[in-house]
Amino acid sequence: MNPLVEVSHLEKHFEIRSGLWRTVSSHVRAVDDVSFAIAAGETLGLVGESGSGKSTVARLLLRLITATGGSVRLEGREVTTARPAEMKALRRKMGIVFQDPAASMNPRAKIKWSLRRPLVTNGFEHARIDDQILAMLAKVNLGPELLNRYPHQLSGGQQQRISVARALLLRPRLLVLDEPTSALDISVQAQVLNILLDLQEAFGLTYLFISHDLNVVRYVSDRVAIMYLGKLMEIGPVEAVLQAPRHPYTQGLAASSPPMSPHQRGRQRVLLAEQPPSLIDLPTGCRLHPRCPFRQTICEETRPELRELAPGHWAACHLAENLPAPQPRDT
């Protein structure tokens, strides 16, 4: 694999201050450790429940949140590191769509300016800015006639388009995707999937995708990584990982996911019990064993490390060979 992005023991500790002083009195881990590399032109899949540490992670990526540690190099070159004016021009490599496309427009300026803001604030002739406007909106299948628009008088579909389009203006290499689907409808979900998946063809894109659904990861992704209490619990080719998942948090994701057909119905499913602990007082060993369902003692007193399975596919459980796989029933 040639990797266009390399994630290495990357860390993000917040602190939480308490006191008349407001001295340091804990740490909220809400990345640590993590580890995953994403090839030039793949869709890399990131899945886990709120608070599962995924939006810090690709904040993280484009250095809009400083790393507490570990190492993030795209195309070979340090993010977490680099000085203002390379890291301006790293910036210009790397884009991202947020889950609410309208918090992410001004409400009082119309299309045309938030489209126009990124290439004039990067030095783009003024003469072409529009030529180049004119053409991604078209790619992501609108006209020109909503440039004189504000973003409230467009729907949610049409101002997620808008959003695509100027993250792609500048032609990044590597484009973020923070949940880019969860707030539109089923239908509205399709279309927006079918022209990130046109785009990414076009234009050559590497995804890092976003999101709690599986069926749309399944869909866009060509490998998926699972994270719970900020740390990678499975990670491997998609098909192999939400089919024959080696660790029982990602079964548990899949038994919570709507199967996609109604012969799965009365499939076997793995349930995780109670609720996640919180972040400042993290369980020993595995994060998942006061919740998982095949726990032992080792599970409680280790910390299991992430180890290859099968080629491509890695995941942090001590009982992984011999998980029993969830098989499916009649109803």
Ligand SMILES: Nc1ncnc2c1ncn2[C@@H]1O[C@H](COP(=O)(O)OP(=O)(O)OP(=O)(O)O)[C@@H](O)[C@H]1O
Contents of the next structure:
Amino acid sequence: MNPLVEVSHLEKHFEIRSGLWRTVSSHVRAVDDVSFAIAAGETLGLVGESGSGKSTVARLLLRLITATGGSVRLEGREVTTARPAEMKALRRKMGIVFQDPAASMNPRAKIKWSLRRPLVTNGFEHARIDDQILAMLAKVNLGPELLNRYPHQLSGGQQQRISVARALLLRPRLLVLDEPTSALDISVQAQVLNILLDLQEAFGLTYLFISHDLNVVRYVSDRVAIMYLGKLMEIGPVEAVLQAPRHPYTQGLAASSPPMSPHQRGRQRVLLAEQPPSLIDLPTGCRLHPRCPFRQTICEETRPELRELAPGHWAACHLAENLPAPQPRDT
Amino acid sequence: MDQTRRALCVQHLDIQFSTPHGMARAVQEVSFDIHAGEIYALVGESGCGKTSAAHAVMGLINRINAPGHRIGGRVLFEDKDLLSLTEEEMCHVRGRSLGMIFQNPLDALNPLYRAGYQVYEAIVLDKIGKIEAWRRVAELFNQVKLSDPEARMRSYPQELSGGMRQRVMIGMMLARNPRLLIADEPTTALDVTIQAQVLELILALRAALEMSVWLITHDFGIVAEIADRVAVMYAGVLVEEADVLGIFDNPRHPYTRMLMASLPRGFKRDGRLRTIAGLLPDPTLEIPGCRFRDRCPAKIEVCATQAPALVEITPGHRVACHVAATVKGDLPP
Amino acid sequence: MTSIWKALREAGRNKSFLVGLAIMASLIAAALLADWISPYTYDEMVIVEALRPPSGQHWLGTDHLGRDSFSRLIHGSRIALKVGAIAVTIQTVVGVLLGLLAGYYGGWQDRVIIFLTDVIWALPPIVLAIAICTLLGPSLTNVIIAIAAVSWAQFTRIVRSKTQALKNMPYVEAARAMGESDLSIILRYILPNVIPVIIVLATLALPVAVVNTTALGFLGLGAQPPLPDWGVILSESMTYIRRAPWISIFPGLAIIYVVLGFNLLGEGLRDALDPRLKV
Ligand SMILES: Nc1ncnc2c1ncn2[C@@H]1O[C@H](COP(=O)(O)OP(=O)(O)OP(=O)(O)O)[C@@H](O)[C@H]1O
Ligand SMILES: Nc1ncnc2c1ncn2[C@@H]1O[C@H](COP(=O)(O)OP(=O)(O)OP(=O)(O)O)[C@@H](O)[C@H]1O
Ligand SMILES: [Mg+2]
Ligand SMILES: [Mg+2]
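Next block: the form predicted in complex with the ligand, after the form predicted on its own:
Entire complex below, previous chain first.
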């Protein structure tokens, strides 16, 4: 199976400048040596605490920011070094939807304008643009009456569906969804998730779905990647990673995320201690060790690499084989 | 219900805001009791009136932040009707037995003073000695499980992480030994890992101090985790109230049932989620009958004319729906 | 751009905005219709009529050369508005372009431009304007250059910070992800959202430009006699201020009228377009 997206050793270090001459005083290692692949038609869920680098990975995939190292390939073509003309062609194959639906459209332009721009700028035939927009609106269950409104005149769910429609107008192969439902109410979230799944089936889309809500990620993903302080901690099939996690960090996340029924109260909980440390001054060895309940000397000294523990299931933990078995969570 | 075991009693609370399009009814005829020592959750989607209800109880809706508002009903707390108190009397209640924590603790803390001093100020109101007060601050910082409490007391709010700030806020409230703590989305701005710690803390303190907690949230996961009883609100009205198992295992109101079914619980292969068609009703319109009618798959004729009252269908389980008793099994799509 | 019109309609309910609007309209009318309104030409000398106080024949009296003060004042408004408008247009265009450039691209472009604005801000504007005019020689064109040169920096500063905030908005990132070019993003996505601020800034910059024009004229560095520049009138009348105070009082009042009018207008606009903006 040929992956649609291949990310290898991706790295983004932001410079922090300070002082009179704005010299580089330190680096924020937002994304550090991250590798994964997404197969065509698959959804990869990307989970992690705030500041773990999820959005930075998303921006790197679309080259909205330039990587400081590593490579991103889409259908075998390198994205990080593509020349402008090739980049424009590559961009048509990728779309993105952001968390804040209200801020995702030009506040001074009507919806119609926002939906026309991607088609116009990519040289679509003018005569057919309006038909394409109407067809796409229907796909996200919206009527043409919204076209003459301004973004602030729509509800959050409508705004987010317009964002999805806009991202799909260019018929991309990959859609990056950066917390697409975090700002929405439960019932509206359900609408948007259903539409995303329907569209994936209809167009054979590939998703990178970023979220911090494990229940949502479990529901939409085929595989899940767990990120902590710029590094991948665990990646594998959704059932394996979320129901029987092998990394203490994933176990901690799963234990912290609220239950789906009051019957699950009093379940065994591996709670992670304290706060995550700063990205500027990272711990030695395993980045999790100051918060990890199972840490040993080796964790403070050697950085663990991702190891394949079961077919397709990788985790970066020295102790993965020797951890107490976590209680599987019933759903 | 035993009169002496009620921490808060809200009766026919009605809140209207003045808007350019007329008076908007944010909360309508809402009545409920919070028992002593329980965690009572008020859940509902954005804009349904949760915060307005809490602010009315705290006396935080005034001429300055909501000109032209109207508040009706009674809020009984410690044998007083909070809605009839003067601002001065209300301040006294707020300073002692009624505490509130907010979604964004940074808004509630003063960036110019150290965290420890702000808690100290809250205690010194009680006219205890200075040294005694500082000792109590250190105790409180320990009690809310702030790591390295000495250092945290000397930090400014913006130097603390979201979870730590929320702990400081909780500590500040505990300083007054409140009988009721109102927590409005206390963990919405926090990561799940930190949220779990804050919820754990609220649970521990509730047990240690025997206070009641009125928890406002839109997250059913948090409700499942710590609530004892739950009220569900829709467009300004209470539609259902039961103990937490009643709400999760046997929801009766069509809105609650659809909301539960719209939560993602399984995998993609388990099928699509339930959605609720339509939009919230316009709060400035006077709506005859049930407010959920337009979106309800089980509606009958009477729903259009008569607003359903919140009635007890089984002990402790109240529902405001004409068809709740008749429609069993799955709702029509 | 409907929301700008909506904001303007809202501003229409604001009293200070309406007063400012009326003052601006009267000034523009005076400037455009100067030849019809004024009973005499601005340079017609009747020496025997010199230094006459206001009367039915000369509404605001006459100056030391017997020229009609009212006619000179009205014609002066033409100079004030023309010089002000051109200077403000230049400083707006330059300032906004530099601001967009610095804010959008950041990096060395930003550092160079910000250094320039710092230099401009470090010097008192009128002193700098005097220096420029002295260097280039006295003329109205050089007044325009001098005024624009000392006042573009505030536009750059504010447009830059607005641009910095806007360029990280999701909708701008989405535009880039859809293949929009930098130029298209700046012109179509960022500029329209900065325009309200620019309108307010330009309105508030105009009275400053008018005051600077008269100041340079007063010092002999701007318009030259016999042009009826308000500054020139003031400087010529200084000798006679005891005997004929009306010659200097009315240009002074005219300057106050302009400053008041445009400030009222600008503040009304600011409240309507962007209440959070503090200029
Ligand atoms: N332009 C930037 N300059 C400097 N640091 C940055 C920049 N963008 C992001 N960072 C830092 O990189 C880290 C990762 O940020 P990122 O937005 O990718 O996190 P995230 O996982 O998406 O978090 P969240 O869940 O809060 O959205 C953070 O510490 C952030 O402060
Ligand atoms: N000061 C006010 N003036 C006018 N309308 C108001 C005011 N405060 C709240 N409202 C309106 O009252 C309704 C209820 O708002 P409220 O903040 O109580 O909802 P909520 O349930 O807390 O929502 P959320 O989950 O988004 O916090 C909303 O329609 C809101 O727009
Ligand atoms: Mg993010
Ligand atoms: Mg609220």
